[in-house]
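One chain follows as structure tokens, the form predicted on its own.
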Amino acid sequence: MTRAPSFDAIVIGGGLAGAGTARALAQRGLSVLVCETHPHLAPKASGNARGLIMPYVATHTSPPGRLYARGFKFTHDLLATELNDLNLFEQCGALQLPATKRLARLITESTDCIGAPPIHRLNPNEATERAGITVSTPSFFFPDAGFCEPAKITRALIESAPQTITVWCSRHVPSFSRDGSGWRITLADGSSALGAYTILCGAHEITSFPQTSWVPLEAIRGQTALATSSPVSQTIRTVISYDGYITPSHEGVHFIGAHYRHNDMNETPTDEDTTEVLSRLYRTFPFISDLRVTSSRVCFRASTHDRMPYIGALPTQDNEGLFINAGHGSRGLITAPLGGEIIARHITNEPLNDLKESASIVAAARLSKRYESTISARHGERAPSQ
């Protein structure tokens, strides 16, 4: 019988969260196995043609605002400094229009906002100058924001530590279990691997495991489109976010998104949703018209009960060494790499220091009541109130 290979840590999921976690662990000298069901890394949301790296506008009193500001800085520093020579990030700036009541209120108040250093409030004329097309409303502008290709970042994170990160693609993991003081993952072909730690980074698929079926993750369908630029749209100079978003033309193509649907697991793009993606753009900028869609794509983002990711050790019985980095929703580019760093510091008992507040906001320990309720229900006991 072939002996199962052993690693310090096993990461289940080969998207951005898995790659960021693997890199952070490998930087500390741990051997890491990354298991991905599909034939290549970044097969799902991390495989979108473009991804936005832009902040979330909020007040300093808002936990999401503080979390996303820290996550934005972490990702920006990663791409603009550590991996700068790979040209993974197009820092063209981003314009945020007041597409919600919350943003409309923040744009008119004198309240100090947190988003990115720096964040600017622009009047319509200033916003028009930045955007390259006519903008009719006051807007927030982030000069440090931009866009990227998430799959390239995922691969770069993995390839940054080739001596300590092993990747198994086309290797589905249907189960894992305790093995002494560590963990054994069992693959669909019956083979297995051992690790002192297991980190679940597979978005909503995490709920397929018995140990984590109780984790409240919702798969939200999102459809995006690639469209060739027009004479008007090709003048766009920044990412523009409204009740959708559009990137500047890159090699003659815009990335436009996204139309979201709850309770819909259809993996095939629909003409109806492509029309809605374009309609949102045309409603905001009626002078842009007749963009030709070349392709559409569907992916599923994992949303949490409080709209913030679950990162850290899972609060479960006899599951020491089981971690999660999931539930990033539409902001995985600014929270998934940060989550990997937080988990690596936990595992190596390294002080959290500058990440202490962020780690507290996203801690999976906040699910403890949910877990206790699930266990009580399984044993026929009265579940505690949530």
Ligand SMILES: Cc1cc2nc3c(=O)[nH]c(=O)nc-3n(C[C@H](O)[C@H](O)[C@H](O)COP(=O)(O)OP(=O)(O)OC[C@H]3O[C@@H](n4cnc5c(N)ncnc54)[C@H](O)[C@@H]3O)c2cc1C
The other form holds:
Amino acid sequence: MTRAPSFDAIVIGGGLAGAGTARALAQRGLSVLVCETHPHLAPKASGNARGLIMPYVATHTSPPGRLYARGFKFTHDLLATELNDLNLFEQCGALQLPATKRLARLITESTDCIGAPPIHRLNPNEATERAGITVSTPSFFFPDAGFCEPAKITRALIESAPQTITVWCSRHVPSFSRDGSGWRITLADGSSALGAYTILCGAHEITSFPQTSWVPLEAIRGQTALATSSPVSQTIRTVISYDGYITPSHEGVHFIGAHYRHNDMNETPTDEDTTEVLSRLYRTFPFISDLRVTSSRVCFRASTHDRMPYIGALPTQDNEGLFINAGHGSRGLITAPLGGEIIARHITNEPLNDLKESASIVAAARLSKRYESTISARHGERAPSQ
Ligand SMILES: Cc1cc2nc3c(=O)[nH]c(=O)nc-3n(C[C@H](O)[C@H](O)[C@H](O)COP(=O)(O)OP(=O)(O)OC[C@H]3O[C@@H](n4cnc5c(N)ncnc54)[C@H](O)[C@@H]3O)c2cc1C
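Form predicted together with the ligand, following the form predicted on its own:
Below is the whole assembly, all chains and molecules, this chain first.
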């Protein structure tokens, strides 16, 4: 029998969270195995044709506002500085329209906003000038925001990292278990690999493991579309976020998103949802009406009980060396790479320093009460063994 290969860390899941985690660990000299079910990296949520790199506006005292501002800076620095030569990021700016009452209040009343500095409050004329299309409401504008191709970033995070990462694609991990002081993953063909640390980066599918079936992660369906531009729409210069979003035309094509639905696991795009995605755009900009959808795609956000990701050590029994980086919802481009860095600092006992506040907001330790009550609700059933 051949001996199972051994790594410092095993990352389960080859999306942005897995790639960001593998990179951060490899940068510290650790050997890392990344396992991905599908034949290539980023086949799921991290595989959309485009993604917005855009902050979430909130007041300074709001934990999500502070987390997303830090995450935005982290991803922006990564793409616009560290990996700038790879041209992964189209920094065209982003206009945030008052799509909700909360945003309308922040735009018109609050002087205490955090997003991604610099953040500009524009009147409709100024917004129109920035966007290149008529905007009839006051808006926020983020000059440092923009869009990217998430799968390219996922691949680049691994390819540009130190060469201590091994990627196993077409390798679903059905289970993992304790092996001495470390972990063993066992694949469907009976082969296995060993790691001192295991990091679960499989989005909502993390709940398929017996040890983590209790983690509150919900899959929320999203459908997006690519559409050819019209003479009017091709003047759009920035990302625009309304109760959907549109990117500027790139090679004659816009990316338009995104529909949001609970309790729907249909992986096939539907005409009804394409119509909904387009009608949100047409309602906001009635003078655009003639875009032609060329393709649609469905994928799922992994949403958490408080809408913030779970990052860090899992609060389970016998959890030494077991971590999670998941639940990135609709903002994974600005939280998943940050999550990888936080986990790498935990594992290597590096001070969290500038990430201390973010790490405490996202800490998976906040699930400990939920874990305990799940276990006690199982009528004397013992905690799932590792
Ligand atoms: C429609 C839509 C639009 C979005 N738009 C934006 C946006 O504009 N900006 C933004 O910041 N965010 C956006 N997001 C969110 C962002 O895409 C996600 O938060 C991010 O991609 C999550 O990355 P992930 O690695 O956690 O998950 P995923 O990309 O889903 O990766 C998880 C991977 O784990 C693999 N896996 C799972 N279980 C196993 C196993 N047992 N063995 C092996 N492999 C396994 C899966 O196959 C998958 O590849 C959007 C999400 C959706 C659904």
